[in-house]
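One chain is shown next in structure tokens, namely the form predicted on its own.
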Amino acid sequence: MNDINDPTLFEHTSRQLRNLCHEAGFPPSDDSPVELLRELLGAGGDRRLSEGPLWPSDVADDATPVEFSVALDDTGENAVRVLGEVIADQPGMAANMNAARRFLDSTARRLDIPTERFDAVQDLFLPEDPQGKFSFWYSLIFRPSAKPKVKVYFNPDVRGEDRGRELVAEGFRRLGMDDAYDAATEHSIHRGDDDRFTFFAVDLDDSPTSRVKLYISHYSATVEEAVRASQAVDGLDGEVIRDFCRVLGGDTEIYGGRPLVSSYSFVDSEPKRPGNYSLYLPIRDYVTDDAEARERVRAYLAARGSDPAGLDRAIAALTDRPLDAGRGLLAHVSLRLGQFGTGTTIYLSSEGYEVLPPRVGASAASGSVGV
């Protein structure tokens, strides 16, 4: 029975991506956003917010197993897009793990997958005894009037740090791209621990730009390590670069909070140089609240000339609680620069289980980052 003051997870984030989806133009009658959700969830959908979460899941801060985002493409176009863990019954690194995959064989059937890739590289990435926070998430994403595409992200750190550099080198290789990993590495993985692999993720799909992508955290690093990383990709203006961090992130010097993130994206066309690349901005950490996350994010797409009702929009689909009253309804926000098209993600949480407080003082010690 729906209770309203007391709804499932389910009911909670299909509400949230129904509202989504209007807003970015669907059409009324697609509920395969909704439909791929619930399966995606499973039984753990069924829970009541009241319940607490069934696993603590990385995805959100408050330990939500989904995330979502809006992509806002400079053509126009937009994309409404689903982070997502998969949680067994009776959860644990192996169980999800196992269940993600019962949940890739459904959806690769029903929506006529290619899983070639995901093929490749999984005895790399799912050991049977998977270590770190997560083995592998999904994304799907979603555009109207299209068949969604679905994206998994490994975790580098699965066979134990010591050996992340090894699997990503691997997974290139076993890709066919075999230069990959130093395009990537080159500009960005100079500064020992301080840059992290965070993801390896794929594409599954057969598209001229279905993508390898590898996902480099830059902890306590200042703008110009972005600057420097994204200089893997040929013709990127590093101002463009220093613009996104200068109205996003304030008067920050370095980002000592949750990193920075640098993504690469390979195509099989171009295997030796990345021909995409994206900085993720934690915003959640370098602002006192929603309001001045808002503000901040408004400014910079009406200086790219983006429409910034389509923020608000967002924002009025998941919550209608006084933004100045917590943080992390804004999560993260991204730049896309390179030949595979360009534009900005605003990634929000859904704040099933917890808002949290507006920052007071430093920033919060550093944490995951979902992409």
Ligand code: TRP
The other form holds:
Amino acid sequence: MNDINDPTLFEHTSRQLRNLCHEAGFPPSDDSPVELLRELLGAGGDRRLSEGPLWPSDVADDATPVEFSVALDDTGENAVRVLGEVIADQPGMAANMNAARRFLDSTARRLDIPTERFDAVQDLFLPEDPQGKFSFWYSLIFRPSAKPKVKVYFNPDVRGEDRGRELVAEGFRRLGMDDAYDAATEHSIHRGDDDRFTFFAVDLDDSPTSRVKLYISHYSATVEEAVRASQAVDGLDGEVIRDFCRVLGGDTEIYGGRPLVSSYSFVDSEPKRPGNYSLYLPIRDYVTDDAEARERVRAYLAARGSDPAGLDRAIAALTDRPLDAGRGLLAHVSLRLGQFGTGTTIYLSSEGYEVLPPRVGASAASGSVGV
Ligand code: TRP
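What I would like now is the form predicted in complex with the ligand, since the data block earlier showed the form predicted on its own; can you produce it?
Everything in the complex follows now, all chains and molecules, and the chain you saw is the first one.
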């Protein structure tokens, strides 16, 4: 039964996904994004939102197990993506991991997705008793009139925080990228526990641009930590990173809330050096509300010559709530730099379970110095 006042998780998120795909110019007849979302959510997708989350997923702040993202660049890829966690009917760390593997089995077969990279590292990243916040997540990547693509995010802490380095280094080796670990960590891991691995991710496709990515969180960092991390990729201009943080982070000097995150992309043809660097700024921790976040993202897009209207279309695809009534609809903004060109990606929360309240008082967690 369809109850519009209390939709199910699938009804809520599939409406948002349809709207986003529509805005991105996908043919309306293409149901594959929504079908894949249904598979990913499994039986949990049929629960009413009023019943609350089945599992405290870390994908989003309100425990919705999906987060959307859109590339908003005039020259950028026209993609809509869903980051998602598969939650078992009887959830638990191991049960979720096993359900997530079954999702891959059926999806890979149906969509003819090559799983060699997953197979090569799964015994490292999928232990019997996974630890940490999750075992692995998916990104489902949709483009107009193209077959969906799948990316897997493994958790470097899945065998405990002290094993992360070992897993990541061995993961690269298994994928024939023996030098990638040193190339990625040389410029990005300097500050003890303040620089930590976040995700080890693999694209599951066999195109030449298919990537292996390492993500590193920089706790309590300044933009200079990101600039330094970016120097692992040849020829990047640190000013571009400073501008990004200046506009989106406002007057934040130390990112003391959620961390800045760096990522490096490696491809098979050049396994020794990262071809791209990306920086993720968790804007929701550095604004009062989403109205402020929207202003900053608009200013950023306008300064880069991108059309800021795309941002409002993406927001409208998800919600019609007043933007100053909450914080976190705009969760992260990322900047992609490197040989495949630059681009901006906006990460948008589904807010299925909760709209987080605006920040009250001064920006306490932001480490901002105020004006
Ligand atoms: N919700 C988590 C966080 O904000 C994980 C996450 C979701 C994330 N999307 C992300 C981390 C994009 C970095 C970039 O940390």
